[in-house]
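The data below hold one chain only, encoded as structure tokens and taken in the form predicted on its own.
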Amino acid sequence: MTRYERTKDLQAPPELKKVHPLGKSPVITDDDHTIAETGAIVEYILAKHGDGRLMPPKGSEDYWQARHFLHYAEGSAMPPLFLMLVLQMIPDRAPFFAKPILKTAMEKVDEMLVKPQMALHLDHWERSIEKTGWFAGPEISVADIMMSFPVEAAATRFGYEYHPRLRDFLQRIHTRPAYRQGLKRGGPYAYA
């Protein structure tokens, strides 16, 4: 396994262009296959190594819920979280005299756009795990693996005082041996 560290401006390092033409992460190489995009990587790993684990029975309601969250995590949940990060970075990188103006402008965009969007998403997540504590059925699935990152990233900004199911979800994820093994192998997350 080769680990690539992001640059100071949170970009993937140039060495990744040798692995994939976009030079972005995540990307995996397995045998002759190089696969980018989180959802595609997870689908590949499930198809090759899953042996029916982490995916509800095909065609069931839980199956379609898992498919929804597999793609929703990166397609809908992460964009406002990424925008939130960008809005925080802009004033920090601006010339000294522009910082106060940009900070005020970015806070306004955050109030008008990001916070309302995140409120919708957080409520959706909380309702989605209401019955079982998981995003797609009575046990952990690919949906929970994919959603763990947006749920965790949102927790750093919003907390879960008003979303106790999400707080409990994260606690269950954090106690899983596979999660701990992943952090041991890949290192802790840095969300900001």
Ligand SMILES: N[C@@H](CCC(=O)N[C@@H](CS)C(=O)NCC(=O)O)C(=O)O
Contents of the next structure:
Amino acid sequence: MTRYERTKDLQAPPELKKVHPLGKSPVITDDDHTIAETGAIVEYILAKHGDGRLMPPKGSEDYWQARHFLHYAEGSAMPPLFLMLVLQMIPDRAPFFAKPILKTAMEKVDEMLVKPQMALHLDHWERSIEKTGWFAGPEISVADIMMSFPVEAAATRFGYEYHPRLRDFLQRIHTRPAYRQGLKRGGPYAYA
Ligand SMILES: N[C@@H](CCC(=O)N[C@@H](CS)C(=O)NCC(=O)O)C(=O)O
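Output the structure of the form predicted in complex with the named molecule; the preceding block shows the form predicted on its own.
And the full complex, kicking off with our chain again.
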């Protein structure tokens, strides 16, 4: 495993472009395959090592729910969270005289775009784990692995006072031996 540190502008370092032209993280190289994009990486690992684990029975309702979250996590849940970060960064990085006006403008955009979108997403997540505590079926699946990142990222901004199941979900993810082992190997990280 190689750990790449972000540059001071929070960008991926140029060395990552030698691994994959997009130069984004995560990326894996295994045998002759180099694969970028979290969902594709997770699918690759499952196909190679899953032995039927972490995926509900094919064709079942839970299976399609798992596939929904496999795509949704990075395709729909992360974009408003990323936009939220960008809106915060704009005034932070502006010349001092422009900061106050930009801060006001970005807060307006946040109110108009990010907050209502995130309210929809958070309710969707909370309802989805209502029955079992997991995103697709009675036990942990690929859906939970993919969703753990947006749920974690959203926690930094919104907390889970009104979404207690999400708070419990995150707690369960964090205490899993596999998660702890991942942190040990990859090192601690903070979303923002
Ligand atoms: N949708 C992509 C997102 C990849 C991505 O944007 N990764 C971020 C880290 S979370 C990154 O490498 N940012 C640094 C950069 O874009 O230079 C995935 O799921 O892999």
